[in-house]
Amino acid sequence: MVKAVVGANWGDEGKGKITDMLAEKADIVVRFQGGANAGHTIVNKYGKFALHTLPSGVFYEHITSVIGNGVALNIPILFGEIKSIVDRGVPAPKIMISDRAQIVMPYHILFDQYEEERLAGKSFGSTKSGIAPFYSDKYAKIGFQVSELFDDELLKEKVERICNIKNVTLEHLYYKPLIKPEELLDTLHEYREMVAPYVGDVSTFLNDALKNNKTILLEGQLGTLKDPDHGIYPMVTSSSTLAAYGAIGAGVPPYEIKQIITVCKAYSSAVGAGAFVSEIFGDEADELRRRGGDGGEYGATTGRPRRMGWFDCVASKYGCRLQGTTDVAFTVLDVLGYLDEIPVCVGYDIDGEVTTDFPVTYKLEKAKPVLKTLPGWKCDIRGIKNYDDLPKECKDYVEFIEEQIGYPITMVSNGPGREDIIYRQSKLSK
């Protein structure tokens, strides 16, 4: 059975925690897209961790953690991450890297930085992790696939060819130092030595696992609104963030994905530029940011303060629909316990007309939030295990949002730990 854990919104919804929690009863966890440009924060018996490339199943000894072919693989970051968790007492994880995954090259990171510098005030708010240049090269068919590391003749010829292409841009657009082919080849040989013990045919491995009734978790990065086709283009990432892409980025048949757990925050947050209709500012935002998450709302990869907002029913309904949601995991509900009343965005006012359908970007830029205010519950709900034991106002909040988005909220997270979860029976569950 294949289950996908994906984000409904801008990312930072708490997918790492939900994957870590579900991995207890799974066999394999697969990262199927994205790179080290966003992180998943996880709190468990070993401590607090921010993972960037490693799948969020690495804390269980029974899990095989897979880097799928859809991932932007930054090899030094991956191996630095493995060392960082092992150094803190986590047993060495079982890792498999797809021979069809492609490699984030050092020049991808440089090009990302140079382009943001060149664009200056019109930049895309990149994390400068090399992701856009990486995917550009992949689809221009000038990327390096892991399998190519093991073909010396191909590698040598390709390095010369790629340097010729890249150096034209470096010299005439960015006015930066050129890439030396011999140095690049040395780097690729180092990468080969690092990955050699872990490389395998992932799609065959997963096919065999499915034949043996294993449970596979597909772990998505970011969320629907950062998808390049269906998100807030152009302020999006460069790989599909949708569960449907999990079939491609992991190499499994789409009909094997039986459950799609879409993670939603009980309020909104975003890192990076782009339209954000329910955004709040000033002291109100600072207070929510300070109380949010576990230790505050700051990007797990960048450390940047997240932009804050109230729950957005319009964006979340759209996000869940595009993911093909079977279950909603509703996270960080405990954070809102300090509020007397809680605004919720239930519609967008665009040029005087109210809509509950998520629009294209140029209309989104003009949208003003239509807010409905609900009473707060004014207490700490951490430690509560049963849904019926939550305060009435808290349950009313969950049920109001479930009604607005139209997808069943079957999990409610009320703390950062993997045990801080409440399961509930939704009337919307099929």
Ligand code: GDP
The other form holds:
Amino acid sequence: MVKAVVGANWGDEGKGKITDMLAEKADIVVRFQGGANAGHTIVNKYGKFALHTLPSGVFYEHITSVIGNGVALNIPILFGEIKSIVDRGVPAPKIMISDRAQIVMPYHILFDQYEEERLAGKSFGSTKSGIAPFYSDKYAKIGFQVSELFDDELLKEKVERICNIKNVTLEHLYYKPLIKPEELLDTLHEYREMVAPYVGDVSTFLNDALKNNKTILLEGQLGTLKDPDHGIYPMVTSSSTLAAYGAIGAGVPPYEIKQIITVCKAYSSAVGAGAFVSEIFGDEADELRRRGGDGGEYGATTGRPRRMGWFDCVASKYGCRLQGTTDVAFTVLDVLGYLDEIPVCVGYDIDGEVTTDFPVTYKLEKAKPVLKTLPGWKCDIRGIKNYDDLPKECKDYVEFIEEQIGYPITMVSNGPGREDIIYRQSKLSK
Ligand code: GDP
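What would the structure be for the form predicted in complex with ligand GDP, rather than the form predicted alone?
What follows is the entire complex, opening with the chain shown before.
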């Protein structure tokens, strides 16, 4: 069967930890979208790792880690990451790269930088990993598919053709050095050498695995609110962050996705620009940022301080609905143990009207949070294994949020490690 692990919010919800944990009882973990622009932080017996491209199952010897066709594949980063984990004692992972995945080209990264420079104060806060130029080219049908590396004639002709297009923009929009086709071709030949042993027909592999009753995890990057269709457009990412896209980005039938585990963090954080209704500032934000996650809320890719906020029931209800959530994994709850009282955003006030429906972006910009304050539990809940052993205020917080979002919280994460998880029966489970 196929299970998806996806985010309800702006990303950084703790999907890496949940995937790493669920991978113990799975066979294959697939990345189905996005690229090296976001990172997952995973803590396990080998240490603490920030992964950008590798699926979060790479730490288990029994797992095959798959880069699906929907991914923006940065080949040097992928191989650098494999080397960095092996150098730290992790057994060499079994990797399969889809022959239909497309390649992040060196010029995509440059175009990302040049465009942010050009936009200056109006920039999107891109991580400058080349993701938007990459997906633009994919849909403009001028991207390079991994399979094309293996057709010499096609590759040479295409490199010439694409350089002509790119060089016009480089010369006349950005005033930057031009790309030399010979150099680009050499780079692509190096890429071919690197990927050759790992390339395969992923959808056939996954469909065969399903016939043999294997368990496949689809690992999403970022969260619903960064989805290009359903998120806070245009402050979104360039590939769909939804579980439904997992079927496309991996190549499995949509009806095989039996469980959709949507990860929600017990408070909010976001990176990059865009409306963030429950955002907090000043000392209050600094303290939550410092205590948050595992060692503070700073971007795994950029090191940038994340923007912080209270839990947003409106955004999370919407985030869970668009994912098609069967289970909510509610993470990083332990971090809130220092607060006397915990505000939660339960509605948006837009021009004097209160709503619990997540609006389109221009209305979202005007929304003010309607907060309800719940009592804190004022203790450390790490190490607790049974839901009933949590303090009453803590259970009340979980149950209040479950009621507001309307999806069953069946897992509560109370620490960064694999074993820091509390399973819970929910009356909302189907
Ligand atoms: P992802 O991109 O969704 O995988 O999320 P990140 O890795 O960016 O952020 C999650 C951060 O929180 C990481 O540093 C995790 O180690 C940490 N983390 C995950 N779950 C928990 C938890 O329940 N408690 C604490 N304290 N940290 C957690």
